[in-house]
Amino acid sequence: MIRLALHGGAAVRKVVSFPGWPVFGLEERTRLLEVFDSGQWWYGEKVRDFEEKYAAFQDARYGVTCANGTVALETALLACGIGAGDEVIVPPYTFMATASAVLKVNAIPVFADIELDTCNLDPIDVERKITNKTKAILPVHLGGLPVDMDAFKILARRHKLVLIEDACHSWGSKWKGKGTGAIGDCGVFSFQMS
């Protein structure tokens, strides 16, 4: 059996220190520069520009920016008509603000379990944790790993809730050849550094 390093085997990376973030150089320096010279910091052609190629490029029809992935799940949840009482479907293991977004627009969030093969929402857990209050399923795509997003269709179209995908660690990702974040009926994604 292999030892790990931590305990004296063989270390695999040789280099001690990774890689500074973000990572940028002179194209970069002279397209923010670009943006700070227009004087639109804030919606200007540039943002629309990456609006509709980022769309595109996840499959989805249309594309909206947001401060961050926090606030894109927000706005989504209150797009979708999710408000106080509801009870939004979410997994366990995930980053914070999938569940926390649920509670700032006033709704309550339901843990179902996940698999431990992929990590990802559980649909079968799903289907037990759906009540009258349920309003939505909000799964993720986790690492890069697309949900069954077949299994959480049939639940939300039986149940007529509303599918909102947490797909901030999915850029480019595709679930049979559909961008994820544009299969249920909205999805988000983010660029935090992770």
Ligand SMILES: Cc1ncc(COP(=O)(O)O)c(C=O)c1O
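This structure is a prediction, so every number in the text was calculated from the model and none was measured. Numbering follows the first chain given and starts at 1. Here, rigid core means the biggest group of C-alpha atoms that superpose within 1.5 Å across both forms. Compared with the form predicted in complex with this ligand:
Once both forms are overlaid on the rigid core, the distance between the two CA positions of K176 between these two forms is under 2 angstroms.
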The other form holds:
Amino acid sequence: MIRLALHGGAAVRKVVSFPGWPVFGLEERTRLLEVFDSGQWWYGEKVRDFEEKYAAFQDARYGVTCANGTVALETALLACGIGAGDEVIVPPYTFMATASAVLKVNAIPVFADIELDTCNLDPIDVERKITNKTKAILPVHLGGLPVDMDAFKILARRHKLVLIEDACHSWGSKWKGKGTGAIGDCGVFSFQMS
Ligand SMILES: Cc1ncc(COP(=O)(O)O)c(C=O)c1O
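Pass me the form predicted in complex with this ligand as well; I've looked at the form predicted alone already.
Following is the full complex, with the preceding chain placed first.
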């Protein structure tokens, strides 16, 4: 693990302020107006185009747009057959939607601990939390830092669990050369600021 600047390592970021959010310019304005003027405000050509390009950008075979990351999480859980009484292992250090989406589909979020050095879900503690009700593992690539996908894939295979990636923070992140969100059974993204 690289030594953090906080602990005397070299600073990666030299300027103090971070860019504002959302980031947009003339291209976004133009595209938005094109949709507005087209009168086709429902599922149309631009959405389909976006789904294809975003899926390719993230190395996924398919992409489906949703209203936001929370709805995408709920949709992914339902699509993977998670329902009443099933347990889904999630990290305690994340945005609330990772756990609330599990509740929304009537399943039970079970917290496993995070690793001290990455703050990501700890596969060792996840294995301790597996019961005969566990149906899925839902790790979060926190702040764009991928979780140990090799370890989670092995765990999922060994215990016959679904592996859903909460990739809401990790557009463009790669794990061993492959885009996050496209490594497990499915992955979920968000366009909120994190
Ligand atoms: C880790 C994580 N998962 C899911 C979500 C939900 O995304 P959205 O705000 O687009 O519903 C967020 C949003 O902050 C998030 O940080």
